[in-house]
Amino acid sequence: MRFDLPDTPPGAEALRAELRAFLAEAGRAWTPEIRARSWMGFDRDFSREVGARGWIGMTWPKAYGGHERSGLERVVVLEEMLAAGAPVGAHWIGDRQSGPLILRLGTEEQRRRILPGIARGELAFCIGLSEPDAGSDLANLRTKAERVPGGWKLNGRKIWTTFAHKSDYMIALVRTSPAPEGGSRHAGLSQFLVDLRLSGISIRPIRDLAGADSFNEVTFDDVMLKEDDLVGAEGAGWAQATSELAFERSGPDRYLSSYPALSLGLDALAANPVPGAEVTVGRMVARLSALRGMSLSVGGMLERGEDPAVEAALVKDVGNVFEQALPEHLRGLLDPEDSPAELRALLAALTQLTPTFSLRGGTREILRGIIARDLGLR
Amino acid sequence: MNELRGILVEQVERLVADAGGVAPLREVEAGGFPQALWDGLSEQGLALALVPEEAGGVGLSWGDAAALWQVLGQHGAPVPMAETMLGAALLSAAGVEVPDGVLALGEKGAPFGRHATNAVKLDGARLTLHAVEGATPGANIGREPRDDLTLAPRSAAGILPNSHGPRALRLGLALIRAAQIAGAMERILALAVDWANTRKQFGRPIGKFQAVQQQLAAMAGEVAAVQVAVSNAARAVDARGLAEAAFEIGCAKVVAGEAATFGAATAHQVFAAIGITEDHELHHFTRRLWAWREEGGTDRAWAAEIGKLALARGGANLWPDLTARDA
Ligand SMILES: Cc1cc2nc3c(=O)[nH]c(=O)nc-3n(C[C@H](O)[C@H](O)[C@H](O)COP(=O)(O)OP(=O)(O)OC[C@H]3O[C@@H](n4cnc5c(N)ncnc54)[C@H](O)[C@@H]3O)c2cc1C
């Protein structure tokens, strides 16, 4: 395990600048509750500007939609959007995965058919991973795509898709031929890109805790898929969907997700003081920094083509330890009475949000024992 | 890491370890002082690691020494080099020639005190050099001399400059004691973890047993969250010097601190009883991780610091504060 500072990208000081600039425009329409969710809301139009501006597919080619950014530069946007609470869920998944998967692996043809839409805000894209008896072990999952004349046809059942019934595509990891006999469950997996509006895909979304719709059932019922719908190698889906996770697990999504009850907490603090209320701010503000150093110490090794998938799970681990804190410090230092409204309404979204923190993108068991294998345990 | 602060850490990683494991933490314990040891790091120029070179010095940069600082945490080497180190930047930057030997920084409770030659003070912005007269000997619970001086009027004076200000002795402590937590946090995990796979219960290494493996596993991440605290904050000093670093520097003394608190408790929990003993190596840098908290201020300390100017800015300018500091 190692972190490297990297140096801060030339140019990044006015690209916050303009960030903020837009922020602060867009975001007087935000709700408390659209700031709690963050990157778990979901506002097509929103996404389409950031699109339109640039901050979409930032480090992909221009041939494909991208910008040729820097992915430190992309780092910058991504923290400038989350510390803002911004709805950023619709282009969220496609930027931070989807996209630069097809962009690695993926033909031209899906290189050129889907890249630009992405970039542009206009493709949404969800994560095809879960299923009823598929969580932790990942590997278990039964969805399988079969070998037909001119493609593969699908059957089977995904769970817990984040925007799955709002999303234009799924990548989608499933069984193309049968685990070998005593051999690695891992092989005969593969990854497709899937049109949801297929026929024989019905969604059915599921409520959340919250009352929000955010995740959903998606049932495939002989759905016909091209041949050119599979991404990367046959067969090599375990190896791709892994090496997705570096880039799932490590960026400011994992510790600033309760970042903007932080920000209104202060004011609220300085309006009503609470003795001692310091120490408790200072010891979140030294592990907010702690962290940022952090995540772009594995964005320096993400864009210098390393692969942190340790270090990555290292940061998710501190981060959800961090940011389902956060609120709960809050709680300790604050009546809600003496709160402004917005601040109570900001934390009682993000109670209900913080279970999800240590779940949804592997769980904390799951990263801890990724680092216990890495540190010789297993 | 660069070249030269690669082959350094190198050098100071062999010297130390040569040394002869926790024998030479014993000695001290016993009142002496490990003369081979210190001269050893003496020979290779590391008391005027911080000084530029055209003052004779080598010209580290600050991140480099607080790598060489975290190679003694490792260790828990029970020499003042890295005070030293401290105490001669200082002086030079306040334009006093640097006197040989051992640098005792402040004179209460001034680390291994009674085996220093010369103590430096400061008073605002004004530092003084002073022979070491006599010292009351003392100790923090990691054993190490902790000694009220006497010590006779001052032989040389200068003024800091303002990037390291009034405070400069404190916060560089803070960042030495910082950098060997990250040390000794990094050496309790690795104990720890050898431990795990070589205890036998119930037919097996204990860290085959999950509730181990996640607990180290914890560890991990508070070790990876110290060393980047560290870095950090060291690259802050060399990009603002130390006055303006007290930000940084403050992050990393209360990481540390919360660090070492959860780090000591879990690794006494996965070596149970045979880490409490007085003849097992752990307690060396358990105890040392508990005196480094308090020295240099402690995590609460500079929270309340950190937390009161955050609290003065203003929730809309705490983000960009923060990353208005990027080196
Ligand atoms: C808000 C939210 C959004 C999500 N979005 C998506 C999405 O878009 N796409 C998608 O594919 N999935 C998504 N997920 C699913 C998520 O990836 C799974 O919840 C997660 O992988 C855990 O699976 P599970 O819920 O079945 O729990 P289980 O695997 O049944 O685990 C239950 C408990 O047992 C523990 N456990 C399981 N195995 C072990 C083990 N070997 N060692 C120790 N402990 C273990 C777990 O850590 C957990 O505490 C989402 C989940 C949430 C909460």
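Rigid core here is just the name for the largest C-alpha set that superposes within 1.5 Å across the two forms. Positions refer to the first chain, counted from 1. Given the structure is predicted, the values throughout are model-derived calculations rather than measurements. What changes on going to the form predicted alone:
- The two forms, fitted on the rigid core, differ between these two forms by 2 Å or more at the CA of D335.
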The other form holds:
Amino acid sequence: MRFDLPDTPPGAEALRAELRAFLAEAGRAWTPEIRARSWMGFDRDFSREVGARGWIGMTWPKAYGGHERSGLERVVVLEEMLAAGAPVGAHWIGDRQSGPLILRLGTEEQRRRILPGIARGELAFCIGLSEPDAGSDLANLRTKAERVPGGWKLNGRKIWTTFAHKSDYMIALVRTSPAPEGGSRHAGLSQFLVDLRLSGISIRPIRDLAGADSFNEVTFDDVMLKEDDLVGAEGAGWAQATSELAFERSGPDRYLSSYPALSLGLDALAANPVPGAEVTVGRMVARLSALRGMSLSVGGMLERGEDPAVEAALVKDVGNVFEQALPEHLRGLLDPEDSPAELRALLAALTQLTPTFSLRGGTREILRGIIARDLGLR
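Having seen the form predicted together with its partner chain, I'd like the form predicted alone now, please.
Just the single chain follows, nothing else.
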């Protein structure tokens, strides 16, 4: 397993400066609670503005609404959005993984129908993986699509589906044929592009312990899908979905979720130095730098068409440990009574959110199982 650093693309610093100017203006009204949620914050107007500036679908061909820029320029955009705590959830999943999946495996009709809307920040996506009786064990999922005249009939349930109640489409992993007896449980799974406005779909928001309603239960009751709603090859859904997860697990969103607090904390320490704080700050910055290098390396692999599923799992696991521990490190350095009000509010919001960081996109146990299997340990 290697993490070679790619070269920074020309123009990256100019792009970074343009982004910081835009975000400084756009973020004037963002509260600490909005900044803490960042890519879990849903704001369609903001996503349309980001799309109008050409910062969604950046690497996609212009024929599909993209801008034909490099993957590393896209990383610059992601880093600055997350560092500012921008509410990017309305376009995040479509830009990060559903769009790339459709571009790579979708039909020409799907590409021309869907991708321009994502790139404009107008179409929001959710991912249909977990199920009530399967949890994160995707090979055990029971939602199924049966081939019928003119298409497919979809029945079953998905749960913990982020932003399903606000999204336009779901990429759903479902069973289209039984797993062979004695064979791989991953066989017989397929992916579908599901229009969430179709008849037969019920979406029930689930309020979490922090009071947010981003999770949902989605029920499919004889939902009719068209023949060409199938994405990729029938029965190849497991390989497609796990490959897609490399986009989800390796990006800056897996280690920068707490970054706005780090930035404010360093400002507070600069104003009121704490003896010995250099050691803790140095360790946090060194770990952040190493994670950034690993994430950039995986980004380079994805741009070259490689399949770095294991490397992405490692970035997410180590990155989640870092971003979950960061608020506590800051509390150990700064007296809450003397900290700026914005930092106190941000840390309070992050305290409620950090337990979720190692759940979304694959639990720690799932990720470590993937890594252990690659290392020959299981």
